[in-house]
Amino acid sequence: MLTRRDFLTRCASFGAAALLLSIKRGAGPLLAQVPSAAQGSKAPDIVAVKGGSQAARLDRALRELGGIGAFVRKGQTVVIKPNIGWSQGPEVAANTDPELVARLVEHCLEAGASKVWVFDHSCDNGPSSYRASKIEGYAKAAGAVVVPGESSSYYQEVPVPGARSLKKTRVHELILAADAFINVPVLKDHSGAGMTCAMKNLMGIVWDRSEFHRLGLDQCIADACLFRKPTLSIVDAGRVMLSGGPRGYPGSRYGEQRMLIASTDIVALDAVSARTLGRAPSDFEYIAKAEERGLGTSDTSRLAISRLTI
């Protein structure tokens, strides 16, 4: 994996030193430019693609919303956060599947992206679950950087404009650094939340995750959308753990849903996404506080939803 001073050096030359100065120096954290895929065009809010393999499935979503270039254009730095939390192999579905992983970073690649970063701050040892979910290895085989999350001294304290709870808080120097970034969770049960998907995702880019907890977790999780909206969300619905989550153990119950959501709407994702799991939105009192600081809809009746079997 990356070490800290690779990544530094790496990203001198993208002007990320310039970017970090100036979050020190207190100005406004960078803001998530989110091309849309329908400009010129009348591409859907929300892709829910259902069959086939988790390529597939990714293929198919990216060319009903314009393609990989609607959101990731050519000479630009791209960071992939998927969930990566737990020392857990692929089939527990306690992490995203390492083969949408991969083929993410390809398609960015393709699209003329400079550089693919992949990264979580894990709950279990990094290393460790980098290594059992086969996320890393899948990664850097497709030709993205894997860069670690356990460390402190990658992380970054910035503000959070607008938060009621989470008023401040310390980021993945990725965050700050890349031009886009591509939010892939894992559709699963949670404890704590109810719902693990693409909001709670997020949790994986701070460095002190008790800070939600001590706080409130449902504004936190809201509020950690608020200092960079992803550029896009994808989530991973092939295999969903319906109990038991978030690391999953032996009685787990799985429903094989063998669906890919995505959207750049992350309040709409979570509210399409918590119906997927058998749950409503109002299950989840964090989409409806998402939803009051105007991150999105959780009424997915005024999206239109592009609905496909593969």
The other form holds:
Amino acid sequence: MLTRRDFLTRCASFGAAALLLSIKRGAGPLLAQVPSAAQGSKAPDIVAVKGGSQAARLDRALRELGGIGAFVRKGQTVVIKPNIGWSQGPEVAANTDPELVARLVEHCLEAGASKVWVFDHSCDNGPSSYRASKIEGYAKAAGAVVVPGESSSYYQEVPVPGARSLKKTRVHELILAADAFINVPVLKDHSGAGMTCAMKNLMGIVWDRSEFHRLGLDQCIADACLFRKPTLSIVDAGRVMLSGGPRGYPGSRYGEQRMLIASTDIVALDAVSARTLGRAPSDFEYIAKAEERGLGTSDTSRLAISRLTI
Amino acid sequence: MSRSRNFAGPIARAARIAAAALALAGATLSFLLGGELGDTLSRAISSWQLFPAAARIAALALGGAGISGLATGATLLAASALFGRWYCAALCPLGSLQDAASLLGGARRRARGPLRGLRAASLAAVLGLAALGALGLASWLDPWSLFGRFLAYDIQPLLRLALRADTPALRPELVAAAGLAMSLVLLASALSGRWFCGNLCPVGAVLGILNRFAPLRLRLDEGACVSCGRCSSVCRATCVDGARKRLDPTRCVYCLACLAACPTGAVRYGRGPRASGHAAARAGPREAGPLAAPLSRRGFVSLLAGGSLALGAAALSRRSLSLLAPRIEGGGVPRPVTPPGSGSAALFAERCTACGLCVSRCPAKILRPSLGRLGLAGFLAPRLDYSVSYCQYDCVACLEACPSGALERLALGRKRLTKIGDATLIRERCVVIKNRTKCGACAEHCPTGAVRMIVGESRLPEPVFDGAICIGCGACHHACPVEPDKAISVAGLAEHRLAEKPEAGLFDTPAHAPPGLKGEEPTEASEAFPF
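Would you generate the structure of this protein in the form predicted in complex with its partner chain, following the form predicted on its own above?
Following is the full complex, with the preceding chain placed first.
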């Protein structure tokens, strides 16, 4: 029950907070947004933030989701899995933006995480991809431990419960060890799968990717998500590669979306990401296959989407 | 003698030991340290090694184009001819490693006299093999390559194992051979100091001759010598005989132990005695007289003439020697792929000393020593093994490191266009065609767009190959999931050449674009949310 007094108190505190924020950030269209989750009873299913810098988008999205504390508790270990697939610079947008990764590391440490690990099983040579993407440098500077992913000794064989094709596979030990698992893909075109985003990014937690291709790519992408559901997935849709993905070529086309999308529903994330590429979720078989396994919802009309512009 | 001289000796010796330790550490890290620092270090250290430097000069003399790093080789030779054999004292990592081993050998060390004629035979063998274009075989007497192979095939794999890094399996015979060669050299030095340097090393033999005629060098003044014998007791090259007041300039390795030990300053570095006065008449010929076979001016000239003739004859006939030539046309077996900058397998087999530096530096670990694929001449010269990984598009580590001139130092832009192999696509084996499931692993890894996915009859994106822009990097080959016979595989070329530049517009539309979407503008950014 909301009493008049409560209502007035809330209005006053919200106004004060907004005033403080607007002073801190400079004038901006602060209130020109969908009501924040802080007012509602429940966080939205998907948060999409447009404009601003990578770090500002992340800050805003996390606030909307109730803060990083809703996902990472004090003393927990965190593994962050960006896309560091290619030995390409950030401007190519073949990898997750390094600023986004660094800001996420900071958030986790501020929430009291005892350790924040960052790794990917790169497609190109691991160390050069870590270097060229600038993720290694940025993440280390932010306080993360950057762990190699290019060596088979880091991967342990695990069963994948409920899988149709990929019944067992070798998974990076950090995925087994960490308390929280944050998936930070970059959205882009993909010559093999059509699109790479939240689900496809999890192909980088396994050792033998070639197996995915042999057993059926779409089914295995969906199966791999069954092993461990990410605590949170955050999509870098800042500069979106629309063609020539996943590696990126001088002739690749881009859409400057300046967007970040976050959700705990990996299927829903891929569904809205498909629309961002100008495609329908049904164009990608792995989305349907994942939904079939109960991994999430692709019908975004049934979801509460918080669309914010900063 | 003055006191200052007695100080100068030990100080000079300490400085030489410090320089040698630095060079040894640098050479070791050249093979073990990853990243850009390791790349820079390996280039700096390896370009000052004499055997590969001589190979560069020889390659240029035999008509090699694009051979770089000639200045360091010429500088080393000129400096040795003018100032003596300092190379062995400070720059050669195998020399310094031997010094360390002989220290460990300690009291048991009793330097043995040289074996007469062995160094001449060794030098002749090395020059003969080199002239035949079999540097890989000759290099089993080259100190840099012996050191390098030990680090590349014994130490680095151990280190990677300790660091949990994957290492492609090496043939045990190779690991054993590299380790055995090093063990023999070090055993000899534990027993008898710089035995290898005075008896087997071809670099030492040449530098010995240059030192013999160098205007400035280490000398023993007979007049000042009191035959106390301290120099002989510390000499690790058996080149100084205190009792007879003799120092053999063709074997001295400039360790400076005698310089530091000499109480009278009779051992000194500098010019010879002046031509006038009877001290010169007395010192000249005797001082030059070594402990073993003396090398007279006549002997030197005849050695030079005979050697040149033999080398010329061998060099002219070398191409006809099928035993040594690389077997690149083997029936049914794909041609080996040699690193970018090597020009062709044949040239590479001739010029590579198989020191293993590029093998150690390759970040993808795809360079593997070949046992027979590059012929006897190219024994252990590396080839690219795409089962391990593929040649990285933005990497020039191997050709930047190569000290022997076997790999031309192509700029990155040129390396990216250098076609070292060609892919063959066998559609019937392809996962998309065979299983009707999506794949595209080849296309997603291709750095140039030579393999692309285009929606085909299967209604799925199918691989399409364009050889004109393929550079043979092996990315598609490595990524192809079809085992054991890949649907797309890369084989070497008879000669490397330049690939064409990919045309603009190759990636205007996404591979999965439905027919209706083709040619349309992809979604551009807007303020509105796309969902």
